[in-house]
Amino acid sequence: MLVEIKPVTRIEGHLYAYIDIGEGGARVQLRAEGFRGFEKILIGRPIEEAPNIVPRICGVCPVAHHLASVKAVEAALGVEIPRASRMVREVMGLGGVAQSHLLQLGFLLYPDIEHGEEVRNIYSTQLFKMFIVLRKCVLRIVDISGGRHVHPFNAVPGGVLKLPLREDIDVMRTEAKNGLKILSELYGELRERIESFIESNTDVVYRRKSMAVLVGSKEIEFYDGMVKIIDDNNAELLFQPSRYMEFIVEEPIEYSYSKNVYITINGAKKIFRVGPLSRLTTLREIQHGVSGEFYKDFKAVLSKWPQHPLLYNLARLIEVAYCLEKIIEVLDELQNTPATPRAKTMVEEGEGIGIVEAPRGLLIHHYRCSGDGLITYANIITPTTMNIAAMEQDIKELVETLIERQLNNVEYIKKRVLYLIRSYDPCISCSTHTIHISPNSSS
């Protein structure tokens, strides 16, 4: 039996799911569409540039672009920037973080939490109204630290073009405490809805995979720091982002113009996660008082179904509690700071590596430049990308516990097949870098 899905709907992109079920199991097969060629696009731009040419990626997590390449640029040129500018940077990622979870969990998942209800009625609630204005919020924030929220401009290497002035912190502060009264407001429904759909589908019980996230001496980390990684079998190692290759492989896919990624640790290779729910999932606690609050429900259910991949949904909510708690602390010690945007660069040939913590996880920029400046190589590792193995496993783990139980009808299978995806919450756009696709493995 053959279950198409074509086109996934409700994620970012363009994604066709193939699944095989025969005697042996189920063959999965994610395929994401349409060649974008970033890093070719850089070969041969003036390094400076790159900042500005990959937000243009995606629409929905330019933030995290933007951020993880002018990392890796400044890593390129040496470059130590002020203090006050990568303060304004961090408001900008938290706010890109939440933005784009409050999309997610908004406009994509929420008619699946919704059970079936008329879509033009769920769009019309109440509820719904205060989801946007929410965001809106939070859109605010990144305009203001960013200057525009899609295909943000303000870092540069070696800073901020633009240090916010007191009445623009003032104005990102009220947006963020007006967001934070909002979803406390919107808090026990949400997470009520959430809960009860992660109950409804937890028939299936999905294999340990290792996690990858980024670590500082905060409680999420977001901007910098090194990466940890958490194997299958619980070991750990911490490692530079510089050694990033020691440890992460790409390999391409006959089937799709993505890749998949893995862990290596000890010559073994592994499949992994990012995303929200590693990040919450390797986390203690959270000291901020909503957060931490919310993080206490939050780990109540994970001891109950641990690493369901529904749990990334409920993870989302968590993190958007943090960012904006994260925001006004940010603000209030950046107010106090002394105001210097931007340090003095100088071009010189280079390698640099930058690495933050997107919306859905790791992301990887890494960059050569020559003496005169300009890019000699570029590599981009995607959170989507890194997810990728991991998605087809626990689809493959989804479909095959349902035809074990007899629960193998097409459309079922399908609507299951769909909430697991969405709440991955791919961004396929951001995937498609790669070009060995086989002309003989299209349907």
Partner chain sequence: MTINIGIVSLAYCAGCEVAIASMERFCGLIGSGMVRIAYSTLLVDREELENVDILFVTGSIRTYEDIAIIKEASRKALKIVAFGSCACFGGIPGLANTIEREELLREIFSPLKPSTTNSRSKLTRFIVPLNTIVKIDYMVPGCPPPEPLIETLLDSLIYGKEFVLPKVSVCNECPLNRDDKKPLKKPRRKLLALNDIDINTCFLKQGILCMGPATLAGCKALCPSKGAPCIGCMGPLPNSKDQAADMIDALSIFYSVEPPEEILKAIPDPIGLLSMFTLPYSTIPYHRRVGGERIEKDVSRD
Given for the second form:
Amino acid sequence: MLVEIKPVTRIEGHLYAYIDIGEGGARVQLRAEGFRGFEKILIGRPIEEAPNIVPRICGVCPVAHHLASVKAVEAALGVEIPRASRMVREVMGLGGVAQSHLLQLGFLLYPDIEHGEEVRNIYSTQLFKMFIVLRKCVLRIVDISGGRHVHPFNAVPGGVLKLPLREDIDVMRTEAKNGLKILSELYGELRERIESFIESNTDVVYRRKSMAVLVGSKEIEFYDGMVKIIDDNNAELLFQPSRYMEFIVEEPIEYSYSKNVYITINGAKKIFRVGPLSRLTTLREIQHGVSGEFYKDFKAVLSKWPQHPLLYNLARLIEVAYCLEKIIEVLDELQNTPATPRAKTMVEEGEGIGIVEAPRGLLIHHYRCSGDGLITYANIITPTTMNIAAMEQDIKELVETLIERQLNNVEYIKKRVLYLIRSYDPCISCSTHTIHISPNSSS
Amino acid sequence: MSVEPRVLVFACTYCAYAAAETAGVSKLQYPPQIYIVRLPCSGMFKSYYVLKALRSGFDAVLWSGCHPPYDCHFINGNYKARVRATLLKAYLKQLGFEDERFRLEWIAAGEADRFALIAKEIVENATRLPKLRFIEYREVEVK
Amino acid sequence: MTINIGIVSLAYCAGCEVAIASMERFCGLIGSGMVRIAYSTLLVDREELENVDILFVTGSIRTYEDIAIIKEASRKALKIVAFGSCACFGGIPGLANTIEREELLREIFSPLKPSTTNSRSKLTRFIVPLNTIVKIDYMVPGCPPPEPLIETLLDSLIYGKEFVLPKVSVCNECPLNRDDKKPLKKPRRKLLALNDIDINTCFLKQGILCMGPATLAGCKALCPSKGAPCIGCMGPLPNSKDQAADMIDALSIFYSVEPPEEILKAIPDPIGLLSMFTLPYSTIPYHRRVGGERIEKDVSRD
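Return one more block: the form predicted in complex with its partner chain, after the form predicted alone shown previously.
Entire complex below, previous chain first.
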């Protein structure tokens, strides 16, 4: 039996799912289309233009690409940025994560929770309208700190172009507080809905997966830190971003424009997950605030269905609260920081790696530039590329379990597979853009 | 009958065009592949003209104007042409065009022999270059 | 009356869709039933495109499948809108027109042999703008299209007002200070100018490349007013196809540098900087080896 989902709807990008169910089990292929070749496009471009070009990889998480890129450029040129500009970037990054999560929860996931109602009816529900207002608050924060919410431009090598003025900071703080208020109103009902949605889909148990997250000074670090890997036997490994090539390997897939990514830990090659679920699973606690309360609820659900991929949806909701709270915190600090927007930059030869936590997980940008400041090598590994192998494995387990239970109605299988794919919130545009590591390029 | 290769020459009316006229009057020979467009000043030569000329089948383009620093009738038109030509050359190079396809020369009104010489040279160079061929948009649909 | 909208996405980043979906007015229109999204892989759950009143096309044409999709879709639409710079001019993916298709794919295929199962759709030789494939009614450029422009587009859909693009350049809308008495600085590379940039003065005056003079207005000079030089996402002015050529002309009028090669230090990559979004739309839309002599050899390969 062949189950074909072409295209997978309500996700970003062109993804086709082929599930071939035979005697020996299911064979799953996720085919990503929409290839554009960004890493090749970057070659020969002035290095300061990279942060302007790469956001166009993805319109849902452009902020993450913008920041990872600018960090990689700074690492290549050896620039230290002033504290104030780092804070503006953090605000931008947190806002970017929140807006992407809200887009997924509101536009992509919500119709599933409402059990496939017609779009028009969904858009006129009270809950959805509140979503829009909440998202608007977050967008305004990104608009001020990043310049624009789709394809931001404020971060440049050496700092940011424009530091928010005092009144801008006040506006952002008010928006964040408003956002939190709306979120608290939404939270109860939404959590219940998402939980019952998860509960109705927990008849399948998935294998444990390895995880990779960024760890730093904050509870959930989005901007800067070390990479932490926890494998399925709970073995841990911590490494500097600049050593990513030793631990993260890529392999091309014959049927897709994306690639498979594995982590190597203790010599074994492992499929792993990144993203909100991994971030919240590896976390011990969020100390205070509303998100701390929310996180306790999440912990309770997590202990019931550990590592269930549908928990991604709930994790997103909690992260939105966390982001908004952190934004307020960072803004308070920003107000008392000397307003130096940029440090001096020089053109020089170098190599740099920038890793940030994008809404969907770890995002790696790696550039090398020549003495005249032109890019000679670029490599970008996106979170969805990392997740694709895990997604395929989960779908396989799901389909095989369903078949075993004689639930072999094609429509039903399709529905369940879609729920699963959507909860990962894959961003296919991100994953299809020549990912390339040549075997001996890690020197 | 068309003559190959074809070279489009932009000449400013005060210097280069006058030189071409003088060359004609003094019966100096230059190749018939030269097509001259007369414009008021080299400051008026637009980059688009070069791209359009190459796209529409000319093999090479020559910009000719008055000698810097003081010959330009409009004070600094030739300076503008010079910056423009530098950028345009880099742009064309990135698109894979040979250096000989586009050239900027200063020719004063009296230098008829120089005009004839440059004309000969550029046609000679263009003869050695392969014929330009562009795929039209609709051809892209043919696998 | 409900207006049926279809959104067909080709090789895209979803930024255009996010830009519309972020507009409260648009969501309101759907909620109130004025507008219905009949098809969009991002926003609704429908596998087939049905007949629509207006079709938004986003993303650039990268594969032969894209061409087939868009031809098929154009038969089902009364009006077609090229939405975003990728559909209008080829966009940033269009910079790949300087690279051969085989080269572009080399690393993704290695170490495997080229796809034998034919499950990946085949790339076209180069990216073309949408209007070369189908007839389009409106062009809404921008990366993403600026909100005021989307507003006018929605007005034209709902109230039947004619949608027209501005006819002037970004400089006409730019609020930055262009005081003629201020001295003009020598052209500099953006990376080197960043630390003493003054975000309230015209960037070209400070010697920094800003695509304003050669770029269509409509964004209310969003980037320059927030301190960033324009990168030209709105595409060329009306009656022009070559944004890069326009900008070269403009630069030559601004800066008379001595020796002229100095300008190449400020603009080391003319294609990437001057036609970042519009290469496939311009007069010579590709590198010669991509659209040039070697075509005969290539055709036989497939």
